[in-house]
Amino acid sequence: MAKNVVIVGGGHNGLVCACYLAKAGFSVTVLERRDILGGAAVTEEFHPGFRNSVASYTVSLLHPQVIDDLQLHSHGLEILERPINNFLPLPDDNSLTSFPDPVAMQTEVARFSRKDSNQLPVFHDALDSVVQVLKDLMTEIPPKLHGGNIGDLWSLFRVSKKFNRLSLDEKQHLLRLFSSSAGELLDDEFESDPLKALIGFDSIVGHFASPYQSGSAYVLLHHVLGEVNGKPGRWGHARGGMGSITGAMAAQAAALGVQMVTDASVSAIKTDNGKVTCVELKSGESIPANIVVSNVNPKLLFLDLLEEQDVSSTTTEHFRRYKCQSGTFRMNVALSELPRFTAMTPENALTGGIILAPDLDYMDMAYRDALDYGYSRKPVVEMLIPSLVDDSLAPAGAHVASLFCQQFNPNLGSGWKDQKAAAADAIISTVTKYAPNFRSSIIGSKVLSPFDLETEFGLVGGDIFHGRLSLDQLFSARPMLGSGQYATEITNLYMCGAGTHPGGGVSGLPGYNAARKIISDH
């Protein structure tokens, strides 16, 4: 008889753990709190005509191998390569673009630095030969550094061999990465402000620090480890948003035979001397269980979806200090007109994406504006018009763009709701300055503090990978040093979602890495 398995959250690794637990025989059920799966990748209407990736919302982390396996281009899966990467407008009407083939990019950088010209491919060189060794480690599941066995052994041994391919200077290469910071790192690369801000935007992205604090220059690394289409590094739109990739994710398992119940809301994890038994709605119901598997934030498993006496003190105590924070603001808004940059705007710069962000003290200045203030006078703006690729997203001559923003402090909690309608206003000034038609070409818009990302897509403290990406929080010890391996203190307790290795954005690694901890174990 198959085992019955309840997965707590219908967003995209909850969906990608069900195929992968139904084709191997499980009987699976997902249980999701909002009306509509996916999670913070869907799609809806959030202005009469205008639809959008009101969370998350452009793709590239997305991992071939769940792609292929998922048969998701057959459920109708289109990814939309970005012609430009990024555009950076500057404020003396400058600009910088980063195009896709590196002999292009090396001539535009040139117009600023012919040194950091030459230098740039060294850069990339140099990041290209770790990453293929962190793409490797993404698929692995984490040795357990704490209570393991032989098979933990085994696995660090594997880990280490892949570790050992890399030469001398690619060790130290990718242990800055892990332990500098972004600025650090880019000051001693390049001499050119832009081109800093341009590749350091990346380290800040749902990180709330700055970029020269520790650590974030592996924020940036974990940025630059996707694909689209089978070409690294590059970026793109699922069409018709990134509910499209939900959508097909729920079609497959729909095929596959599991179940999928959306407003259902679970107030409880229930277990019996140590092993799970059942999963409780507000609703009053509830549904049997022989294995458990949660996609939501572990601080809201281990902290609200559990009783206390079922788990350890000292877990208990770890995710009341588990950091989420990523100072997001998040806005789309449907436009009447392109915005008019005043800066050169080269040929398909506006399908890139938008950094509204000259340098890197600009960066951490908005950071500390956020630490003194709540949110940033001057925020950090990625600003993404997905219309231009995608034309089902918004009525003829019109578009719709999505606005990334950092730095919100995500501390402030339910004082959110004194400081939106400011922050918001912050946010649309900083694109004005750039593009002096955007205000007035406003009809429409949906605005996410980082507090009703937490109420409404369950990302606790705004927090777009369910937790900071930091040394202390990665890896093995992902989210906890002796729950890294997707399985918990609770016998048949299983994580599936962006809290674990290998961290967020939506590339349904956790899990497929979950689905293959559980079919090892049962």
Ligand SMILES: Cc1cc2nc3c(=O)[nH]c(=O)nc-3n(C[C@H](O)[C@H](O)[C@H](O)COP(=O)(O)OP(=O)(O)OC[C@H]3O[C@@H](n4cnc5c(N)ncnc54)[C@H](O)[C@@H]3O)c2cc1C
Second form
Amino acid sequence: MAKNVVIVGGGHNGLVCACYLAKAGFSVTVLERRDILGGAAVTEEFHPGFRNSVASYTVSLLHPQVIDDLQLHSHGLEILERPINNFLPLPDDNSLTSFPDPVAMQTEVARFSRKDSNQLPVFHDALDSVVQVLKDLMTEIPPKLHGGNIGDLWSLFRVSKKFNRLSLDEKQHLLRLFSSSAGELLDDEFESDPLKALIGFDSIVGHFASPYQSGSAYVLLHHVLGEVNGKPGRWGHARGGMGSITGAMAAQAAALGVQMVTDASVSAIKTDNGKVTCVELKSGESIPANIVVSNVNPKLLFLDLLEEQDVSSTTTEHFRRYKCQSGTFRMNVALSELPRFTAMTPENALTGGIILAPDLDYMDMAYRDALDYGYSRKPVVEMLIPSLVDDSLAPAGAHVASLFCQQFNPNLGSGWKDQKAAAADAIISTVTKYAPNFRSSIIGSKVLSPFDLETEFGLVGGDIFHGRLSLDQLFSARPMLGSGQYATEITNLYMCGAGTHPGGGVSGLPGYNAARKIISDH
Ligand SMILES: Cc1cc2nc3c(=O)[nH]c(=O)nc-3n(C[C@H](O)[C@H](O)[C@H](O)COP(=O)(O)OP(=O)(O)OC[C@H]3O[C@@H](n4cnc5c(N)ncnc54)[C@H](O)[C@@H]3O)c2cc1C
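Based on the form predicted alone presented above, generate the structure block for the form predicted together with the ligand.
Full complex below, order starting with the chain above.
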């Protein structure tokens, strides 16, 4: 008889894992706490007639292997490329636009610094060689560096072979990217503040830290590992929003016979003799399982869903200290008209991610303010207006925008209930400074503080990646040394969420890797 698998959480990784397992002959049930599948990758109507990707909002990391294997395009998924990568309006009404075409980009940068314009291709070439190796590692099940066996030695050998492809210079560069700060790296490479801001912005996305804090360079790297329609490093938009991705995944899961249940909040995972036996729902129902796969943040799994006596004290202690702290604040706004920026605005500029943070010092200051006051009166904002490339989201002539804002102190916890309105106002004021018609164009909104991200989406500390992307929480150590291979210390209990390798973002890879591990174990 087919082994019965219960997946706790219907986020995109849970759905991906479900598809691969069902295809391999397992009998799979997905239990999702919300009334909608997709986790942080969903499209919702947040104001009458206006729909948006209310949390995660732009695509690049979604792996082509997952797209093909799950036949996402045949289930209606269409990914539209952003005509412009990014647009950085500046306080003096100048602006820097990131064009996909490398020559156009060099010409643009030359307006600020000829030296930087010449350095840009050198910087990208150095990054590309490292990116290729890291991309290869994303589909690897990391070797076990504690308590491993001969298979792990073989895996370690394969990993080191990949690193050995790099020249000495490239290895040195990789080391810098893993250990240094984005600020330090960019100060070494470039002289123009707007260019450093444009590139360095990614180093604080979902990472509550100064761009001058060690480790932030890796976060920057994490954001350039993807591609859109075969074009490396690009970001795009799923027509119909991120819910089209998870909708296509759910359609494939249904076609493979996966049972998906919403409004099914799991309250406990039960074990007997160190082996999983069943999951219990908040409703009181108990569902027997041969195998349980957790799509939720590992902190939730080990500290909330499992009984304390079922987990070793080392593991409990590890997850008490496991860091979850994106520091992100997310607004969705319905707009009666497009924002009109006072800064120089090239054609199509508003189709890119609009970054409001003119230099790295501004990002650093916003972080320091957040430590002192919870958030900065001068917040770091990225605005994306998906309705410019997708007319399915808003009524004709109107628009929706995602405001993804960084450096909002996650440690405020429920204190965000009191601060939320003022923080949202500071964000709106910031955008309005650059585009004076912005405030008056807002006709509806959905605002998510770090606390809302936790209570509504189950993201501990509002962490968009299910755990900080720092060296101590990456690869074989994600989420913990000895459990970085999707299996846990409890027999037949696995993990498949963003808290496992290769981490957060809508990639589908934790789900894909976890499924391969489960299939090989059983
Ligand atoms: C505001 C925001 C913006 C982001 N922007 C981007 C972006 O633009 N591009 C990108 O690639 N990534 C982005 N991300 C990151 C990305 O969305 C996440 O890393 C990714 O979606 C995680 O997927 P997952 O399936 O591992 O987990 P999740 O999506 O978190 O899914 C876990 C699921 O488990 C459910 N769950 C929790 N507890 C229980 C329980 N007890 N019982 C049953 N179900 C439970 C949750 O409701 C949820 O549906 C963003 C995230 C956020 C929050």
